[in-house]
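First comes one chain, alone, set out as structure tokens in the form predicted on its own.
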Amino acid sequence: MFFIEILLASLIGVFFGVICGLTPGIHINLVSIILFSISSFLLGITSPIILMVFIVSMSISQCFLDFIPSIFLGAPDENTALSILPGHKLLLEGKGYGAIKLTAIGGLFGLLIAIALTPFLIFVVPIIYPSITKIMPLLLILISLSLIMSEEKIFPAIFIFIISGILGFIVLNFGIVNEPLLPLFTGLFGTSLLTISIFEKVKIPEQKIVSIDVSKKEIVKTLIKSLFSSPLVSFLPGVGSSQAAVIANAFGKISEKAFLILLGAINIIVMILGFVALFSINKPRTGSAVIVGKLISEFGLIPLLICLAVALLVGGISFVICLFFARNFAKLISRINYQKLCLSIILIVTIICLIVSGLLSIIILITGTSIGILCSKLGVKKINLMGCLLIPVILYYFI
């Protein structure tokens, strides 16, 4: 009877992740916050293993659907804002199907990653963890220097990359809005590509329904990438997929299609490492392992391996409904006219923003979306807006 009410609760977590997947502004911290606003009303008709369940399970196919509305729609979150470099640059090529597989694989792939260091570093981090939190300044500096000399165009990178750490730092520390990342990444990497696409009046080509060859050898060389960058986020306050895909792309360049394969392992690594750090050093790092930490006081032993049974076949079913989609959203993007698309996705994220937010928010929107834009016209790489988070977390260690 237990294991039947895990498999439900595994399904009705992957159905409501799908959903909040696939809508543009919904991110999983949002809805863990809401679900435990009701967990009172939830923990009267179902016990909390169940609940933790259905936060995994949701969780889980969230990271793998979100990239859809990200590649597609030019609406992103944190952790697939990324993913609009290469995603879009393929969508326009006609391959938006192929790109959105190559997040899926990455995704299975650090799904088995995770899995396979959860043993090693329920050992290893409560000994390391110390060092690794004192070293971690250091370390976004000399990232942050990489970026920026990386660029052929290394003033506008540096002003892109300052101006951005300034709204990042005044978005992140003043609590002027709820959900301050809705509005920060919607603006950056959102709607100012959306806004370049209704001026230009790009138009999207018909798209083929066929998968993208990346070479064995650079797969096994990005998930390398994962396998560390992942890890040392993974454990620390104020730092996550994001600059965990920021990392691992400083250390040695890779080609767009392989970074899309990074992007999809480390949002599955680094949800999954939130719950080992529940375990193993009771400081959980993303809101879904907040909750359940919450939910469940003493989270041992038990409830970590349901967790990552859970995760494992959520994953693989996760995996082919989001192949589905994809082909779907393939089929019917190059026939809706892309100018009006766009105007109807920055209509909707204006309105997600201001009732998720507030008012104050549609400010940053508009402030994040002019640097994105500003970005594009100076002909910096839009990964130097990561100074969004950068600045504020090196901030955050010298403060």
Contents of the next structure:
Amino acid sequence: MFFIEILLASLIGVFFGVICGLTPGIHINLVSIILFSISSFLLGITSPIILMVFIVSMSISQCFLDFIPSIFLGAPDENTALSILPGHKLLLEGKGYGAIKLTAIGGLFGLLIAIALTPFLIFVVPIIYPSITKIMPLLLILISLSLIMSEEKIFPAIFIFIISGILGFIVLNFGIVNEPLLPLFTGLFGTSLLTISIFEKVKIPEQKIVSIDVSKKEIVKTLIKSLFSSPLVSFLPGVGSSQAAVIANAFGKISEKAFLILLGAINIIVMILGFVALFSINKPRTGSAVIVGKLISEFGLIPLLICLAVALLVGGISFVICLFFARNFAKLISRINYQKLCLSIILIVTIICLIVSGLLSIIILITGTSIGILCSKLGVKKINLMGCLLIPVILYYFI
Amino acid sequence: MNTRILLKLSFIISLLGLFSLIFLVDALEPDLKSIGEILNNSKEYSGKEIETFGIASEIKNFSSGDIYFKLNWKNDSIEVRGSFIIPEINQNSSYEVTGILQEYKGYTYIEARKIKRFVP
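Can you swap the form predicted on its own for the form predicted in complex with its partner chain?
Once more the chain from above appears, this time first in line as the rest of the complex follows.
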């Protein structure tokens, strides 16, 4: 009976994960918080383990699905923002499906990497955690410098990095809106790209349902990068998937296609290692792990193993669902008037920002959009917009 | 990468997760035991996960969110301590409790992991 309950919770979690993944602006953290607020009622009919299974399942499936609105619609969240540019480029070449498939491949292998890393990290992390905390600010400074120095136009890159950093610092530190990352990332990476698409009258060509070739050697190289960068950020406060991608990118040149695999892998690894962090150092580092930690105060080995087993079960299912939706999105997207679609998405995300983050979020959205457009017009890589997280995190360690 | 191979891989991964869950649930879900049986064999069950049932009484709610109550069945009773968010416990209602049997200075109680309504 308990097994059936777990199975049912996993499937319901996948369903909600798909909805959260495909709907721009709806994050699993929001659903998790709602779930937590009604947990005293839910715990009358089920156990904390079942609620944990639901959250894990929803989180994993969202990790697979949330690249779809990011790449097809240009509506990202904080974990998928960096996928917009390479993804959009492939979309304009008629390879949107292939781009999503690359992130899903990354996710599938990321899942295996995270599971394989867990036994090692359980023992190592409690020992090395204090040292990593000390070197992290220095590492982030070096990464920021390497990001800027790798640009051909250094001064415009510095400018973009700093102004997005100032915006990020204000938004994240002054508590002016709820869910501050929503308008920040939507503006910098999403609506900026959509606005450019409207003004440049971008047309989406007919999408081919074909795979994009990436050599096995490059896939392995990319996965190794994710293997090193993800654990670095998974156990520390203030850093997440995006910083892991920036760190991995700093380890050496990576093609745009491989970068999508990298993002898919990092997204899943960071999510799973969030639960490992809860177990090994008793510090939840993701929204989902925070709620799980509140539901189960003694997060022991058995709950962790259940998390990993559910992640495996749901990961395989989510991969198939992801390809299914990617295929259908690809078939649909070229039939739609893209200018109208962009305008509708800008309207929808603006309304979502208004509802979730309040009136002031519109100022953040507009400022972010302007900086994002400026970044494109100056010919600076979008990854420099990550200054919006890197600068506040570096300052967090120093102040 | 070939889609067919990837689909096979995802299928294998899901199966692996499913079998791991079957194994873990088996380890997680103990047999239902009466309070008398648990108390008579408390040395054997101490530190292990047990599952029992009974009627709640002497409910104490703490400001920390913890809840202590007595679980009674026939002439036996045992204290249950919940240190997580548990459903509202009502006096004289039946509950099924799963948790670790703890013994401290000769005092036996259950550190509850799961509490749900029980229909005898």
